[in-house]
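Form predicted alone, single chain, as structure tokens, below.
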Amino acid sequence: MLTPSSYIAGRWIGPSAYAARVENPVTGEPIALAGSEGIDFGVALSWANGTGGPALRATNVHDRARMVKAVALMLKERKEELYALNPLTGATRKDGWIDIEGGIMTALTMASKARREMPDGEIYLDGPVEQLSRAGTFLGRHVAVPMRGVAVQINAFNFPVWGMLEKLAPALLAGMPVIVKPATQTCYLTEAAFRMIVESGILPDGAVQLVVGRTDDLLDRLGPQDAVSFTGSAATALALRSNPRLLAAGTRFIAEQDSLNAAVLGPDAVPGTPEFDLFLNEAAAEMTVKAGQKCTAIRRMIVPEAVVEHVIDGLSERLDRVRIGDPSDPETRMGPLVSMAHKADVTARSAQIASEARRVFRHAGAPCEGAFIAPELYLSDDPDAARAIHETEAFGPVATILPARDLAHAAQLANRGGGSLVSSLFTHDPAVARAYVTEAGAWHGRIYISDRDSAGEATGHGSPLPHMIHGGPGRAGGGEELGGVRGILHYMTRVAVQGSPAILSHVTQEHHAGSAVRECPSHPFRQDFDTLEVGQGIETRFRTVTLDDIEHFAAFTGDMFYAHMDADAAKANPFFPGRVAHGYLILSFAAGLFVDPAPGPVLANTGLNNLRFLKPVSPGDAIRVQLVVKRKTRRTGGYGEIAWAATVTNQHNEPVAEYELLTMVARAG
């Protein structure tokens, strides 16, 4: 008997006399107590708040993104330990893969992201600068910082690895400590992998909590600092999300709830299309992985009228091959329900949805006993009358085809479903896909196109990524978790700094155009990563451009626009006085002006950002560069990354080029 426990304020606290009994979805039989009383949450919110957001704080964006990454790396080399586990949430080897090796994937792929798109310091930039005055002594950015509080994570049981760690990690980067509550279905796979983590000793006391059992009064103590994730049901999500204590504090509320999401076979693809073939299979995967119990999974399919019986084949001969049984077996491709009463309940909606559609497929090999239930295939005659199948999920495998008129007519009918987490398209056409979107994307978080040209590496109608959001509007909850940045943002707040130039400079660790620039005590590219400052920099001599010059770097790159070298043509063109020098001789010039050429602390130029060429450079004009230190971002590999401001100017002290240039600098020692 597995007894899961809670994790609260560094103390474990195990099941109760009261806990809870979760069986075995295959036999029945009891396998854990889960349920921890009298835990007292104003010690969790104390030891959140008092140790772990203080500790997470004092470390910067990239510091914790790296507590991420071993994080993962760990569960990644424990794993075994946690697929021991896995079949007895119902879940195949390959089901399992999707949670554990794909909750592992998430967890490293925000840590990266946030090490590659955040500031290496403790403020995220959200945005541009503002100018908010004339001369520009005044200027104004948006900027984010971690929430003051708590983030309290309510999540599924169908993903008790991947739930936990798709949230937990973008509210780590972000410095907000986490009170994890997973689904008593499923919540010892979940505290096995927290268990793991607060064993490894990587994150800092106070970072992480975990709750087995209910919830009492926690919510009742939350703040406007605050803020609730909640995957799960829409009626859930609305009596969680009308707390009044959260309605008064305005508590930051992010929900992820079911949806009927839908996947509409475009036009072009008929029956002998590699477009066809793909929905088919996508469609018959969705219904099967995870017997059907995903956030993402295809509820409705939407097909021209003139394919529905070729549908109905294609897909019913690929169901009637998925082997269903014990999830242990290796040669089982689905297992059963997550529980008996998870079966009752998708029985109980299949036959909402049969009272407007009928069935045209049951797969005849799911065993009795247990939480097994058979693949179901609906047809709808009449989909614009039809109301249950729009509103009623069965969370299992069942689906609806649905006949369409054509491609608008598709589209009205995904709309119909109030907002799904992800809605997908087969079809070989960019003029249909760019009118799905048009048409659909407002209700839809993802709209996944699939064709010939990305099947071979496209992850799948039904698997949310970390690069982009995961979530949708209305039905589908109104969240958008992960997206990247835009998830660890969730638990971050914006505000709008404005002040002068150098006030925004060290606010920022930036520095901004205006800010006074600090002489480097010698030449900067003979200087490492570590002594450099933001804000130092240099001015270098003039450089007088000459018509010799243009014309040889026409000859010697090519470059034989008319504005270098023919003087009517130049001066009838309205931006050049007659002619100029090329863009990219200037910034050939710029680098002899500034760069060191002896081997030193600068490893490699990696590229430049937000070129603007601002104002012509005519023969006999001199050049020369203003280059300061913008930020630093440390690497791995004994390196890091300097953002250079790099400013041209003319004999005149008048812009005529600036970007910012990105160049690998050696660390100390």
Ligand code: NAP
Second form
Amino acid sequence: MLTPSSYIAGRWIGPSAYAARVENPVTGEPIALAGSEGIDFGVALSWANGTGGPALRATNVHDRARMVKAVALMLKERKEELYALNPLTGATRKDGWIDIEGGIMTALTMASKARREMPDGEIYLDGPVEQLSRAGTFLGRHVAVPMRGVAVQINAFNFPVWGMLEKLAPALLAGMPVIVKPATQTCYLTEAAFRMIVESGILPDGAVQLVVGRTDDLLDRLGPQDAVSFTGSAATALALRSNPRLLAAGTRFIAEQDSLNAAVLGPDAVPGTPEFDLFLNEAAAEMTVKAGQKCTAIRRMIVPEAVVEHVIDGLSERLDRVRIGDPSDPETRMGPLVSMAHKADVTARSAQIASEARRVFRHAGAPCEGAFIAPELYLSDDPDAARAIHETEAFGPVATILPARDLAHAAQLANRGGGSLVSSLFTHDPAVARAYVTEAGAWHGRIYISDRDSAGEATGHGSPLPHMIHGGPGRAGGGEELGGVRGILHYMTRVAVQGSPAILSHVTQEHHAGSAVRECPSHPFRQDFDTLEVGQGIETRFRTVTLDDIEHFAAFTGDMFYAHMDADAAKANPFFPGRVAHGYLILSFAAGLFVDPAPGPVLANTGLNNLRFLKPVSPGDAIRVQLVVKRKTRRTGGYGEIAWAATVTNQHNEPVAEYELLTMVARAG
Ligand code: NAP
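Next up, can you give the form predicted together with the ligand of this protein, since the form predicted alone came first?
Below: every chain and molecule of the assembly, starting with the one above.
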């Protein structure tokens, strides 16, 4: 018997005599005891707030990204221990791959995106500088800082590892301690992964805690700086988000709920096209992977009326081939549902669907015992009049075919789900894709468009990706998770900071135009990454741009654009007084002015951002450059990235070009 334990304030607390019994979905035998009796949730919150929060906030985003990456790599090393428990949840090895390795990859990607897209500091800068005054002495900046409370993360049973990691990684990256509450039915697998994290010692004390079993009065103790992130059924979400304490305190509540996801077969995707086959393959896979217990699974298949019979035939044939049985058998394609209780639930919901749709397929090979269930396909004769098929989520291998008159009707039917996590569209016609996104986009968190061009590499209808938001409007919970930095911001507070350039530079650790520039003690190219300070800079000498320079540059590069070569034509152009220097000539001369050529700490120029040419440079004008350390970001290896604010001015001190120059610079030592 497994005895998964809670982990509270640095102590493991095992199940008591009153703990619930978790059964094996194949045999019905009890396999685990799960209960949270004896937990003092006040102690859990104090430990998170008093120990975990300060420890996490003592590190910066990049430090925490390194921790999350280390956790993910450690779990990867030990993944076979997790796979050993996976069949007990009813999942095949392939199902487990989505959960275990999918969860690890999600954490790795989130950590990597945090390091690439967030500053190497405590404060996230959200968007550009807002100039709030004419002379530029009063600026505004949106920044985000970690919330000062605890993230309570309540997960569904179907992805015990992914579910934990996809929420845990963003919260830790933000700098918020977490209390994880897995679904009881599969908590032993979550606990095994969680125990590995604690044993690794990678995270600071108080950063993570685990509740196996009920949360009792935990939510009643939360306040305005806490967040609840919930995944599960709409009914539970409604009950939890209605908690008077959460409402009174304005506690952030993120919900990922069930959803009636729809796959739409485009009017062009007739039998014989690659898109028709892609639709059938995807639909059959979505029904049977994890025995249909995926929040993103296709519940409604919306197809043109003319091809309904072809769809039924193609799907029946594919579903018939699915081998159902013991999930630990490598030949098995579909295991049982997670529990007998869940089987009863799915059976009852199928009956609701059957009240307004005809069953057109039922798999004959599902074992009768345990929590096994046969995949079932229904056909609705009147999808406009139907209600249950748009509202009832049978969280198993059950789907309904809905005939549509045309694309607009298909979009209307897809939207009848009241808000979904994902809708897919199978089309090779860009006009169909555009029309569908316009008509249906407001109702779905993600639109997956499949065709022959992307099929080889596409990740599938059902896969939430860490790069893209996961969530959906309305019925799907109105929440969002993942989506790179967007997912991390759910655990941070955005604050609009206003002040002078000098104040904002210090607050954000990023140089803002208008704040004083301190002269570098020597040429900046002679200083290593660690010695350079934000706000240090140099101003170069002047260089005069001649007509010869312009003609030479034109001949050398082949850029003979008339504004550089033809005085009359240039003058007729509303932007130029006559012949002017190429913008790229100005950039090249600028580099010639600020570069210190000998080998040194500057290793490479890796790009430039936000280039603007502000004023033309005419023959006879003189230019010079101001180069200021704008931002520093440590990178792996012995170097870091310096972003320089480069401003090119003319002899009248007017800016002619501005950009952010990126260089890799060696670290000290
Ligand atoms: P559920 O019954 O709603 O339970 C979800 C979680 O809430 C579980 O951890 C459950 O714990 C907990 N919970 C239930 N009552 C609670 C209470 N009073 N206080 C605190 N926690 C409570 O859902 P499920 O059966 O686990 O999962 C299936 C559903 O989740 C499906 O409807 C599916 O569509 C949805 N889902 C959605 C997503 C998504 O990303 N949108 C992902 C996966 C699943 P116990 O297990 O201990 O009751």
